[in-house]
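In structure tokens, one chain follows: the form predicted on its own.
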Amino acid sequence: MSTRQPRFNQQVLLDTTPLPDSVPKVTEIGASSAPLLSASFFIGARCGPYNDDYMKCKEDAHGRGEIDCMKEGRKVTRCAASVLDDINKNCLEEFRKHWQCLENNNQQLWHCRRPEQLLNKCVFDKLGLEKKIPGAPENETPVHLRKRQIFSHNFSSIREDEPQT
């Protein structure tokens, strides 16, 4: 065995080097995972072109995407922040119920379909954004619109006599 004693570095290292002026400034979103998951499909609906540009840039950068694609990444962040702001301004109560349900149910969407349906309706009515799951079969009812959620421990909260949004 070695006689050398271990040393642990307990200091926080901060990089104070400012970003170049060519990188647009943007305020970080500052949201935890539950609100981001709750709004993710709406962010995808509005910010799809920005996301595509960012992913194309990363693909073309051949491993240097984090550095070379900062402009595109900042556009994605700015767009996502605008979606969250709009949802907070127009559908705060429904949004809060849905992300709190996700937070309390280990981020499992199937346990929170009723609050999700209310949020989807509000966002569609007030913002015109519709939830679409990428890669979902077109000839089947999307999972979030099904009348019976078979995996939910609380599927009875979605009643069949209520209109599905």
The other form holds:
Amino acid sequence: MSTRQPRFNQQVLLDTTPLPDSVPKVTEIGASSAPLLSASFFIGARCGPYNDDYMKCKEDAHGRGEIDCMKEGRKVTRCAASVLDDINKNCLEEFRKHWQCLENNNQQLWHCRRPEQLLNKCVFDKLGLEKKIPGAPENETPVHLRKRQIFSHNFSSIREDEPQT
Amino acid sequence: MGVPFEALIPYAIMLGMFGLTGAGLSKIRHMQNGGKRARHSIDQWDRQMMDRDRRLTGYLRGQTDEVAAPPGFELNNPWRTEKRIY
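So that was the form predicted on its own. Now I'd like the form predicted in complex with its partner chain, please.
Full assembly next; the chain just shown is listed first.
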């Protein structure tokens, strides 16, 4: 019964007791939804093994995952924080343009392919991380590399003959 | 014969009124969303992420790209309590 969403809640309860000292402290990630969505494929490229470990641990724990899998969770947080730190240090301008475009477009990736291609190029040159869509069929071009984006406002991605601004 | 423009004036008035109200509503939604376009088709994941944004920045559409969360963030996720139904 505790797993349903609250209905008509009128009060909130804030529990400010911190975690016990036996748990090592890791600062939570401070990025909000649009920068996280923008960096998500790069986090996946670098942190894939840690994320898979955490997901397997939670699946095997049968409900006790929040308590039993804290070690894997700390690894996930530290790895994602390292990716975000590297992106902030190296590619901040392209990163900001991309997530500001996403935030203006309902956080849908297909409207913002042009800033995304600039960001992918910068991250690949400086950090060596490449965006791959897991589970995409091998014999077609991936969706983020196609010339024509069917549903977007802008109707097409970067064409090679266009001068880049 | 010229175009009978007096007959087209009512259409111009209707278009103008619809356009004005549409632009006004769009401007109001723009201001309500912190200078951005409104979000639509939000599902539970998006609601959860927007709640996290509100906890992080104070605004529902606020965004930051810092690496570390501000100090009170781990503890400000509230329990939503309901009154008992007897």
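Heads up, when I say rigid core I mean the largest set of C-alphas that superpose within 1.5 Å between the two forms. Positions refer to the first chain, counted from 1. Small disclaimer: the values here were computed from a predicted structure and weren't measured.
Following rigid core superposition, Cα shift of residue 19 between these two forms in Å: Taking the core as reference, the C-alpha of residue 19 is shifted 2.8 Å.
Cα shift between these two forms at residue 10, which is computed once both forms share a superposed rigid core (Å): Shift of residue 10 at C-alpha, rigid core superposed: 7.1 Å.
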